[in-house]
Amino acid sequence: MLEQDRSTRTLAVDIGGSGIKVMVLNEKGEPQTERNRLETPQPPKPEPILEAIASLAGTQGEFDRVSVGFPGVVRLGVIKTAVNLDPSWIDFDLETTLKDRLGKPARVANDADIQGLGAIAGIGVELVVTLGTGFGSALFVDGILVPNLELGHHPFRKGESYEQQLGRFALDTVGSKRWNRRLEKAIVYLQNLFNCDCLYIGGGNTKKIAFELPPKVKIVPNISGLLGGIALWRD
């Protein structure tokens, strides 16, 4: 059983291309409920995903506010890109809609940014990449986020982006062995490009990594994508 307290409780939501996950955190970012998950509805349009979030929220007991990680660029709670979901998300005000739907204050940010906030040490240059349906990224300098990096859509190799070479479709298409070789190259490229003090790798496909990671590269648990949600309320 998780030990619970009566501090302000945050419902953390992680929207992914394959799954939607929720958990309630206390003010310290500590879990107060067990994580719950539903498959991402198909097609992944706003209304069915909002219904899934509301359904999951109903399993988590009481909460005071909501933090959401979304797989795309988010500005002031409004979705600007949604490559791995549905085009109908573009310019959708997710923050206001969730506030109205759940009756609680809500804040929304890029999912890799939130995962990074749950993982980084806050010292020096830290890069976070997530390996899931797509390829997420977040860059921090002394704990401060560099906004809207979207590294996954930058050129990587053979005329394709990091996401095209390392997303789930690529993994399923070329197989684990070739995918791992690509990831090894990507790590070298990213370390040389950013000269980062630490590179964190998260996301569901970290379990497919089959080589020894170099120094200053760490795998972070998927739960970081929820635990980082508390940071959205640190004004």
Second form
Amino acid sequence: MLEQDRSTRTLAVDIGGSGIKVMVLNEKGEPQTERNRLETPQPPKPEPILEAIASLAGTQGEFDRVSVGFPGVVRLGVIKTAVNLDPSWIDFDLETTLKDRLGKPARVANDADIQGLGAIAGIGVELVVTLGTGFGSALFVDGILVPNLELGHHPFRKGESYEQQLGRFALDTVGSKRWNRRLEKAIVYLQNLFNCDCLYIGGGNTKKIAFELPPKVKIVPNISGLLGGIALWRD
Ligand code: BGC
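What I would like now is the form predicted together with beta-D-glucopyranose, since the data block earlier showed the form predicted alone; can you produce it?
Below: every chain and molecule of the assembly, starting with the one above.
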């Protein structure tokens, strides 16, 4: 059993292209429940996803507030892009809807930003990329987020974006060997572009990485996508 804590409990939610994950964190950001997961409903429209979140929330006991990582650009709790979900998400006020649905205050941010908040040291220039259904990115300077960085849709090579070359679809299509060669190139490009003190790589497909990472590059555990949720409440 995980040690229970009576301080403010945050339900952390990570909405992904293939799975929706939840876990309760205490005020220090420590896990208070076992992580639970449901497959992302298909088609991934707002209503079935909200239903999945509500049903997962029901498995987590008491919580006081909600943090959500969403796989797209989020501005003031409103979804602005949702490339790997459904176009009906555009301009959807996820923060207000969840607050009404779960009856608790909610904060919503980009999934890679949350992953980064759960991983960075807060010193110097730190870049976080995530390898999952999509290609997520978050840039931090001394722990401060540079908002709305969408490297995934930026040109990478052969007329394709980072996401087209390194997202889940590419991995499934070209296989692990070619995907790994592409990732090695991407790391070099990104290091040359950002000259970061550390490049963190997160997301479910990090388990497919089959080469030795260069210096200043670290793999972060996928659970950071939930643990980082606590940072949304640090005002
Ligand atoms: C989205 C990003 C997101 C990433 C990972 C991309 O397609 O545009 O906002 O962080 O996927 O989910």
